[in-house]
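There is one chain below, alone, in structure tokens, taken in the form predicted alone.
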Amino acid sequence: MRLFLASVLIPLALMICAAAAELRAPAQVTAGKSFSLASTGNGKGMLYLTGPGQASKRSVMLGDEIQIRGDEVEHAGRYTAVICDSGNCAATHFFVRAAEPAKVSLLVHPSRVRVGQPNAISGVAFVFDKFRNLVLSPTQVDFKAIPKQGAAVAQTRPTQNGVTWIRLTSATKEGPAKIGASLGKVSELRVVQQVASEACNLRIKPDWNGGKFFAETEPVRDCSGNAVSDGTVVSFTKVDASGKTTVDVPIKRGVARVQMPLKGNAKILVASGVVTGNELSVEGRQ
């Protein structure tokens, strides 16, 4: 009886082992690079390959090296390869990593900032390969800030998981600043508009024109001498016999100007935001 069972089971086990194909993938695969899968078995089989943005099947010869083209593994991530023969299937998994860094993408915030603001500008760079895969291995990115006036500022930062960043203080002079990130021969450039800060040393003067009284500021500048942007609101406050009146006026062509009817002697005050200016005493005219 034992001899009979042995004579039946041993050949059957050998047939099963012979029929069950195996598949092995390399330990490391690079996006866009061709490679081969090692297979065992005999005869024809069907290969199924799935991964990020990829699904294909084709007939292969078991026992041979199965070639995988570079265009089948352009997307980084986890892939699964399966071979089937006569109802028996074998599978292997492998990961495709990004290729060499080939592109840098730069985000800069904000697009408009006041001068002299510490750490007000943020620059974030992302590193990709030529297939738009995020390169997770550490990569050196060169940042450069070029103000309208003054010397450029350069910093080199390594990426962490494909991203790196810097913080910059805005310049003391208004005007566009170019923020760039480069990686070898490739680079991206963004422009940040730096504008004047809050008004500083506000001063007003009287102007009688045709018997009418106007209060007018001198050219409005910040503490660094930059012209405050047109549209910035300046508040004029008049105190006379009729009471207290406040008028908000936008700066136009660098100055703010308002007509203020007077009743007797008056005091005129000026302010922009939290900044106040000189007090003007005016004698009313008949």
Given for the second form:
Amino acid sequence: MRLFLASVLIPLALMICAAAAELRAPAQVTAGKSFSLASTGNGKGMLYLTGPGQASKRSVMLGDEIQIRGDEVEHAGRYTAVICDSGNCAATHFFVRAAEPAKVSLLVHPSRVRVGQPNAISGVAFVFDKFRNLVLSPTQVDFKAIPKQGAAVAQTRPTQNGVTWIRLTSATKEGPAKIGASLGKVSELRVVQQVASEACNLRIKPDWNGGKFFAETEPVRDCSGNAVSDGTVVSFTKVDASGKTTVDVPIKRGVARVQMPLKGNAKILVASGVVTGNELSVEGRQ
Amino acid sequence: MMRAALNVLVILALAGGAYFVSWPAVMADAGSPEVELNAENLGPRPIEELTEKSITRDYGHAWQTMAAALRENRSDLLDGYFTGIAKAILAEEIAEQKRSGVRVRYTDQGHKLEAIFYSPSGDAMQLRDRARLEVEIVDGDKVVHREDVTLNYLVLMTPGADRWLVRDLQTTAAEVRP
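Since the one above is the form predicted alone, can you give the form predicted in complex with the partner chain too?
Okay, now the whole complex, with that chain kicking things off.
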């Protein structure tokens, strides 16, 4: 009996004495908030803490609560704490989740868009806490589009995995539109320049000046009445006895104008992009 | 004549050496971890075939260079495939490693990526990754902790000039599903 007790109890006691210290951590911690790890054992030990942006070690007293400062856990993610005592180490893991939403980051594309284009503008918002961790819990983001003229459009969208997005149709009037995303008092604003669309009702007229023939457009506008941007190319084509000649001319101050030498009667055609305009029949002069 | 030829050879050898020394900073070598990408549930923009290949290749290279950067305490290796907050956090971790002498070593055993969000304009993609890893925490030469673990990551990637870069890399407690 004595032999049995000795053979069981002595190894058990040795095992208990040799057992490494243990660590316990809360299952989840909020970024930037201090907390404590519960440890067992006694005497001095070494604590290792690794995780996003973290790889530290320090001496600790085993059996005490081990304080982890808020600045050691500012980044969201999985952390590992290891405690070592005379060569025996024990580990525990905990997750740090993002703190309260504090910042919204907004991507808006494109920066320049033609008027009246359905779903041509997209806005993507990312929600972060003050430590730049993506906030994964659903958060409501308020999107707002403020055109130069007319009423603002607002939409609220919840985030999924820290992200939400919208699509917008560009306004019918040219000019800058402000696209914003806000989260409480925090907001981000981007500007999208809305420019005239393709030319519409493109018309040319003849102009004789000092015996020279010029073809000139009327002010070039899109179908909503917006002036087509200077620099947009207008193609003039002349068909006369010498053959067919095409000249590309950029719009300047709202009109495109070109001098064309004529040989007898000629037809002048005009186009801009896929849009064609009226046809002029011109009788050449000496 | 002989001397000129010798000079040319020396210059070529030095240039070749410099290329191979600088090579790991911007490119990953062969031996990237295995990466599988599932983009079946991706939206709102569908993924392009070339983008799918780039994401798979560049995410693997990102992990390869991250493991090397942490193993060798070289934050310059992060330049190739990391940007923004992901790069800043990893650089911070490497600075901490240098200060404390503690290092984290990853042995990568593969990634199952699922693309979950691709922005309408194609300038950001969010993915979930189930990464199989062997993780070691080392103090000097002593391994104080070793584990084989499958971790869930939420990843944000954005396009760079010629590749996709990891902008955010965050472990999550569990899969976050919409």
